[in-house]
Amino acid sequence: MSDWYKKMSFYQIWIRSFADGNGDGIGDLWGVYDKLEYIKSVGVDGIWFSPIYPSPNADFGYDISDYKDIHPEYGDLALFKKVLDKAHDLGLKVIMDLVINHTSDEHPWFQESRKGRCNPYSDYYIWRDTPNNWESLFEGNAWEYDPQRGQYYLHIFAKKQPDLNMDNPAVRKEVEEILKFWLDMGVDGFREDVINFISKKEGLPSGVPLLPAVNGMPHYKDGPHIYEYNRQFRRVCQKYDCFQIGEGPMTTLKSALKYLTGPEKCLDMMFSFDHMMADCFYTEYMHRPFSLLKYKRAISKWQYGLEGRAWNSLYLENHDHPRIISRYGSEVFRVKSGTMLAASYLFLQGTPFIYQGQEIGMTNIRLGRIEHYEDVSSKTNFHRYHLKDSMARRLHRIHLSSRDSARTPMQWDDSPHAGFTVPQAQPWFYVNRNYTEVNVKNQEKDPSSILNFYRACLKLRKSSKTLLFGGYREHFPKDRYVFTYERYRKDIRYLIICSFSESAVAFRVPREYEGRTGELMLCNYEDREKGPDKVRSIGFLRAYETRVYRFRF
């Protein structure tokens, strides 16, 4: 299998909120088709589609009712093929979301399975007469009683997302057929959802009572047959030169290496979560003040740990996390912190992923009532919060943490509904009020915009073998305000300096750079001229300033 993905960057589309092409208030494939040239202009090389399959939308597409079709609200298979062909014509790869830990309870497999124990689908899911004590990650107890079958079924996530029984060879055969269906159509790979959960421990033992919501995770994360089953699926993909990236919640570096290297290798990359915990504990719903030290430790752990052994995935946003400027940056210094955050990760070793709206600096939405939110996990966590907290306090915590902040309609221009849909339609979800300022149209004509900074970063990254394949070294890891790292290859080095402070701060350069003349390639302050620049041992950075230097040693 080739490693074409190492030179690439991807743009993630959460289709429901991307672009409405038929005027019904819901994003769709018509909208994607019309925006493919824009996606290409950002500087990416591929698209990752979050699920676009038929779904009742209990978890907005991650509860699939048919793996081999397109949700009617988004189009059909013929339209998808049209989008796929145009993307390929533009030089864009396309990867799909593969969700095989669970289905929707409206999937025909589950409808047949619940009928009883004597049909071909009876063991497609995990049924028990007596449930254990596991809690689900989204919705209360992990077991739901089904009166039709007279048993409980397991759901690690929402009640409408029953877990598949991957120990059943027939289920694994179904997964192989799903892979072949989309690969035969021409897709280039898969992002594999919670792929480290698909093998459960035999007997399904009870979990530790003192770990609410995750008490069962030791028994369903990295289970006994996880590598065997994933290797089975990889054998299908290898016939197509297919790219596979896994999502592995709570995956450690040690665990990820087993998926990515050696005899157990079954994935090309793994999405890590450590760097997304710099302002929370375990989940965004347990908020803490942002710590640059935590962010840097997580970044460097994975950069050093995978270097020369496997390949990193690089991201700051996706459909499961609130907007990064509202978390690690500053909405007051939106442009400066947004551009700085881009440089803090786009020049690391690995393949970058950019989530829709991230490239223009979209921010969290703040809704006035919990009933205005759509996300099942947001509603569940709101009601889990301590009842002694005021309503305003509980709602504030949702403002900080809700996945819905990443799912507001894309802000294309300053027309009604941010240009997401036609003026006479009603968008399926609320548009952020800042759309008149924060939108693609405004930023296209502003050379110092976040959008154009992303373009510049991706262009520079793509032009340099050092930035693509060079080594990584962090400097001053205990600096609480500045993230300084270098990329090196042969005699070329890049030094990336990122201030995470909204005030001016002093910074140092590594000793070997003192007094050297480097070329300033990028800076997010327009008054700092690019070109040759003699670097002093100590200098000052303005609020959220970032600089990217190139040196020849």
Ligand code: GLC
Contents of the next structure:
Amino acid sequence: MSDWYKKMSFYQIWIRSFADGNGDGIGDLWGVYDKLEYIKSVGVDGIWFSPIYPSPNADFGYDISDYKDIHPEYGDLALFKKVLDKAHDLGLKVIMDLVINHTSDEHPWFQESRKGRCNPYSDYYIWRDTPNNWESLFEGNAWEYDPQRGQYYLHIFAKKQPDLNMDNPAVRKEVEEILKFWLDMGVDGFREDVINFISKKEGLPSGVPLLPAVNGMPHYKDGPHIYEYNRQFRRVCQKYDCFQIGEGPMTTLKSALKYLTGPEKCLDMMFSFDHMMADCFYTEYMHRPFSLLKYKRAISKWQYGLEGRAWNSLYLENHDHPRIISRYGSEVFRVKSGTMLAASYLFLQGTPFIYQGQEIGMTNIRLGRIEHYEDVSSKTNFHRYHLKDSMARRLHRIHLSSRDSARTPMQWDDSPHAGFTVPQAQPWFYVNRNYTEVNVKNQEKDPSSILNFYRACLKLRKSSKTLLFGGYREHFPKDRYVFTYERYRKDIRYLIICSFSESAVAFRVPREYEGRTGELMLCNYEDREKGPDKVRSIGFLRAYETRVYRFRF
Ligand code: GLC
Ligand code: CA
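Please supply the corresponding structure for the form predicted in complex with the ligand (the preceding block corresponds to the form predicted on its own).
Let us now look at the entire complex, which starts with that chain.
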């Protein structure tokens, strides 16, 4: 297996809100086809498609009703192939989302399975006469009674997402077929959804008292056959030059290393979650003030922890989290904090992922009523917790946490509906009102825009072996306002300095850099001139200022 993915960066498409090509208000593959040059221009080398398969959209594509087709709203297989070919022509790899922990309840397998106990699909899902006490992550109890079958089925996520029974060899065979289907078509790999949940502990023991919604997790995370099953799938993938990145909710460094190294190795990379909890307790719904110390601790833990052993995946946004500027930065200092956040992660060791709209600094949407939200988990959280709080407070929690903030239509220009769809159409979801200011078209023209800063970062990263492969070192880990890290290789060192403060702060330079002349490669304040710069031991950073220096030692 080659490791081409180490030099890459990816752009994530959540298709429904990306670009509408046929004027029905819903993003689609025609839209993607037209925007491939734009994606390329950002400086990435690949695309990850969140699910584009047929789906009743109870969880917007993560509830699949046919693994080997394209949702008719988004196009068809022939169009997908066209997109794939064009992407390849542009030098972009394409990876698909593999969602095998569960299907939609409208998948034919489930339709058959619920019919009775002795047909080929009876054991495709997890059925019990009496449920245990597990709670689901998305919708109350993890068990739903099915009157047709007269039993309960397990759903770790929403009711319309029944968990597959991976212990059944026939189900694993189906997964193999799905992998082959897409790999034969030419896709380059998979992002594997909640892949650490697919093997459940035998006997499904009762959950332990923990936070609400996760009491069963110790019994379904990293389960007894998790590596065995994933290795079976990896064997199929290894026949192709493809790569696999697993999403590992709540994964620890220790367990990630098992997926990524040694005899059990079954994935190339894993999405970890620790650094996404610097402003919350476990989920964004349990909000806490942002703590830079937490962010830095999480980053360094994974950087040091995987170095020389495995490869990090780097991200700040995806379709499951609110917008990062609204969380770790500041909407008031949108451009400065958006650019600084980019530098805070794009130069780490690993493969960066950029989520649609992140590269132009899109921010959270705040809708006036819970009924206006679409995301199943936001709705459940609203109706499940803090019921004694005022309406306004409960809605505020949704504003801080909803996944829908990442799912508003992409802001292409300042025309009606942000250019996401034709003026006469009604977009399927609310466009953020700031689109007249925050959009691709404006930022193309502006050399100091967030978009152009992302471009500059990705270009710099790619041009340097030190930034791609060098070691990582954090400086001043106890500093509550500034994140300073270094990448080193041979005699070259990069020093990346990021202020997370909205007022000016003093910063120190690591001792071995004092008095040296470095070259300022990037800065998000235009008045600071690029080029040779003598570094003094103490300096000041303005609001959310970031600087990237290159030194020869
Ligand atoms: C993953 C997906 C998320 C989905 C969940 C269930 O976490 O990223 O969007 O809701 O799995 O499939
Ligand atoms: Ca459309």
